[in-house]
Amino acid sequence: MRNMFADKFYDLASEDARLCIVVADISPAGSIQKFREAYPERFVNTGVAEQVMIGMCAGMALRGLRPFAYTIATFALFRPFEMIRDDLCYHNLPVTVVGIGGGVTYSTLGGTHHAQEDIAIASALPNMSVIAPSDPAEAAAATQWCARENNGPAYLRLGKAGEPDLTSQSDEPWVFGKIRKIRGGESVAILAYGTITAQAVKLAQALGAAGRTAAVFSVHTLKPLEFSGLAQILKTYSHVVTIEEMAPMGGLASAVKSFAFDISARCRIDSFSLKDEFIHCYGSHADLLEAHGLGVKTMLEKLGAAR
């Protein structure tokens, strides 16, 4: 996703001189290096000064530019939170905050680099849109929307590298604010977003092997959430599962369960998320997901479908 963002941003910026990028002490990845060399006047590295990064982006937006603030998710959102709230959201400025490696993607770097709460925090901010693409193709589409159509602050949560294609076979296009079906099924609806959607697809395949066909939906836009589409899913499927690489409170599961109560939905709802704790587990991204209970086998057992 990171490289896809960089490639797409370079292409878009080559057509629109208003696009610029401000990074905070992060080595340029992919075509960001290409962009820096081609348009040095539109590239700024503030160093370890994330508050300055956000303040600069706010000033650029006030002068008619369309800046992107780009760094690791924890440092893109948590460290400069006050500036994001007061400089960007309060003034409703068209600045995209790009958080690389949401969830526990930066597994071996420990809790300081794990963005376990970012979706909840960003969603709580007035005027903030929250987007978490499920694969590189959705990352490209989301980048284009942020660059060309977004008129306010947005938090764009991306993976790091190596994410598989999950959406090329979908009959539904990526549309901001719309839930997207990426895999068909009749028995169960699995809702996910971000890189954990790959686990959702694996879970759907495992459920299929157990005789329960499962549809997978990419809920790539967390805010604004498409409640009309969610209502249709809750009414159509007798069993709905949410999977997210985020804390258990304030994310997709919370929104789905609350809305299901409001419309008196009768379906069974199961939710899987990161645990509400800092897990001191050293290992790969997959190891961290297993430790948090997001392994496919663990989820199958909790759904009563383990073979």
Contents of the next structure:
Amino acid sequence: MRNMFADKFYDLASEDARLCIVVADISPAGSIQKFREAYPERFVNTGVAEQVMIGMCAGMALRGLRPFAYTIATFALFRPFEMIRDDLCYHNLPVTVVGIGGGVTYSTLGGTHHAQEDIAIASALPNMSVIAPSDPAEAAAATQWCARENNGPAYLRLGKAGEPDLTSQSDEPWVFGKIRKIRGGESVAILAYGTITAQAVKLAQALGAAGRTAAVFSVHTLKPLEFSGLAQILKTYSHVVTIEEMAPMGGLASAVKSFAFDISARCRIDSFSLKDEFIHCYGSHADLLEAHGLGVKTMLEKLGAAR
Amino acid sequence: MTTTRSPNSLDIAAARLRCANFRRRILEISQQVSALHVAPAFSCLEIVDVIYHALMRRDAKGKLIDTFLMSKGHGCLSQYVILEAFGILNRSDLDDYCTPRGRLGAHPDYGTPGIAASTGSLGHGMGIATGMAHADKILGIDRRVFCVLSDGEMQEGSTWEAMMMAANLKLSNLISVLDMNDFQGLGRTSETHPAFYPIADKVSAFGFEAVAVNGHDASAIEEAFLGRRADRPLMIIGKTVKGRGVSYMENAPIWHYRSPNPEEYATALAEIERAENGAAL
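Given the form predicted alone above, what does the protein look like in the form predicted in complex with its partner chain?
To see the whole picture, the full complex is given below, headed by that same chain.
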């Protein structure tokens, strides 16, 4: 996703002189390095100083530019939080805050590097759009939307590298604010966003093998959430499952369950999320997800579909 | 070393008269609301006045080219009365200050005419000003950003992050003025934070040009600006008196937020008038 973001940003910024990138000592190589060499003034590295990364983006946007702030998700959102709230959201400025390695992607770096509450916190901010693409192609589409269409602040949660393609076979294009079906199925609907959508697809395959065909939806736009699309899903499927690499409160599970209550949906709903805990576990990304109870086998057992 | 001369020239007698009138207007507003930031506005009044009247440039139609940013948002009454005098804000805007029928609150709000950014939470102005100044360089626009800060917000790490970047980017179009009135929430800054001084040394160590002046002396502020090196960002450090102009408000923390009662109001007006007549003699 990181490289896809960099390539897409380079292409877009080569055509639009208003696009700038302000990084805090973390930057993708490749295309962003090329951008830096071609347009040195439009690439700013504030160093290990995230508050001024956001403050500068606000000042640049107030002058008509369209800046992207970029660093590891925890440092992009949590460290300069009040600048994001006051300087970007209160002013309603077109600045995209890119958080890489959302969730527990940085699986060997410990809790200081895990953005496990980011979606809930970003979603609570007025004017903020919250996007978490499910695969590299969605990351490119979301980057383009942020660069071209967006007129307010956005939080763009990305993974890191090596995410599989999940969406090229989908009949539906990526559209901001639209829930997107990326795999068909009849008896279960699985809703997910971000890199963990790959686990959702594996879970769907496993459910299929157990005789329960499962559709997978990419809920890449968490705010604004498409409630009309969600209503359709809650009415169509008798069993809905949410999976998210995020805290159990303030994310997709909370939104789906409260909305289901509002519309008196009759389907069964199961939700899987990160635990409400700082876990001290080091290993692969898959190891961390497993430790949080997000392994495919664990989820299958909870759904009563383990063989 | 280069100096850039402002097209406006400062008439000191006129500036004194203006500031006396602005103090009267702020006191007048204070009689309509129970609480407002009189003293923090009085401490930076000469600073804000000289920036608007002598340092900021105007285009052929008289429109301000340069940007003013009140990082110490609680001093905004000093800005409101000047914007009113310019006709950018209406008399009714100030009469309706802090009421539901009005549009002005106790901190500047983006979207209000003449207000370039919302402030109030301290430590945000310098970062925004740095972004604006860098954007103007990218865009190739000859425009300056004037940013007024308080000594309290110089304790915010974010202010120093921004100063580091402004100096790294050699933003000579960023002019900051520090309203050093030596007061913050829990007392005199020089007593609570003695290791904070001298501020000018720290500012210049961060790559700014730092010039210390009397912050109520409009000529000294203008000279510091005109004599600047113009190869790096500038901070004019103005030593000021909180509540300046009304004896019982000077250096008295309660006047950070309180409004004077009718008797105190009359005393304040009389003092401003006496000072005005004295200055005229």
